[in-house]
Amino acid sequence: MNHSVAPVGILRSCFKEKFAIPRQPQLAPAARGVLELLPPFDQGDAVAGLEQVSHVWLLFLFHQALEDKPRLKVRPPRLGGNKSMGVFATRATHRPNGIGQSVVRLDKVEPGRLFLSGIDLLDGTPVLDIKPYVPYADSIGDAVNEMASAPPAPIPVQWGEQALLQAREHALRLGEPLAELIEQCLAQDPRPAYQIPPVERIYGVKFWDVQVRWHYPHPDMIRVLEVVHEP
């Protein structure tokens, strides 16, 4: 039996590229976005009462990872990208129906718009449903996941003097906690786990409308080199 689904909204996110998005929600509290609801859900009636909720579940589509042929095994980044696991044992983006889920903070509710933080979704992500987080039901104190029992240990992030000034200037222009966003995301170490880059290799990613560039002066340390406006 086939079913058709349609988005209830589109997320406008600080993440313009898949690279450097945190691999789980809440790892970067400064990551913010706005969920723009689509008709008929852009009316106040659809969100009435949601102001009583601090967090929501988002069910969404991995719209840039949709595949015609389902995968039975995947290589999760958490395991270094070189070990296969059954798809249902992971949260890899390559899903049978392309569906993801994230619990995010709900900062503000307006008719037609939800303001969110702690997100891990790419800009333009279609959201299929929104559900309130219910603490007594959704938080299980004795839950176990032996593959991911704790968040990855962050790596140190150092700033070049000019890069930090640039980040602060763009933060004021954007009205966003840009320096915090950069630190929180880079501390998750977005490079593949098996990669040991040479010092001269420069990495880059776009947050909001700025390009961030960094390198690894040591394998377990990041230094931010520049933060430049790229509309």
Given for the second form:
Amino acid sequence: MNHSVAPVGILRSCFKEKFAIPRQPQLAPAARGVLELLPPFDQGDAVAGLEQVSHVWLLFLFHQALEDKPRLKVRPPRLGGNKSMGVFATRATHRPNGIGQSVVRLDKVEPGRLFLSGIDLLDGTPVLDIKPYVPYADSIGDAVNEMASAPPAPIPVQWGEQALLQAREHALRLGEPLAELIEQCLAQDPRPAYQIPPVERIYGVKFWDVQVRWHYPHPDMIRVLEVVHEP
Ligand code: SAM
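The form predicted alone done, now the form predicted in complex with S-adenosylmethionine:
Whole complex next, starting from this chain.
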């Protein structure tokens, strides 16, 4: 059976590129976005009652990872990118139908707009459905996943003096917890697995409308070098 689906909304996210997005929701509570609902769901009726809920499930399309040819095995970055696993054993983005799912915090509900945090979704992600998180059914105390039993250990993030001032200035301008966002995302260590970066190598990523640049003074520590406005 073939059945077509259409987005109910488009996410406006702090994440402007795939690099440095946490691998799961909740890892960066300061990661925020606004889900703009599309007609006919942009009316108050579609979200009536949702203000009673603290978290929602988003079902969405990995729109920047869609592929025609199905993969049976994938190499999840979480396992270092060198171990291949059945696609259904992982949360990899390359998967049949390209569907992702994330539990995110629902901070505020307005007709046509949901304000979200703790997200792991790219800007422009088409959202296919929204469902309330149901704690008694969705949280399983004795659940086991031997491949991902705990969140990845964070690495220390140091600030260059200038970079922290810049982050605070842009945080005020944007009205966003920018310094926290940078710390929480970089502490996940976004560099590709097993890459041992020379001290002089500079990495960068865009959050909101600012470019963040950092380097590794040694392999297990990040130092933020600058946070500059790049509209
Ligand atoms: N929590 C979701 C899940 O389990 O289905 C996503 C997990 S997936 C491992 C997380 C990664 O998806 C992020 O690190 C980001 O790079 C990537 N991603 C997020 N939104 C995307 C999109 N719209 N298209 C392609 N990749 C995306």
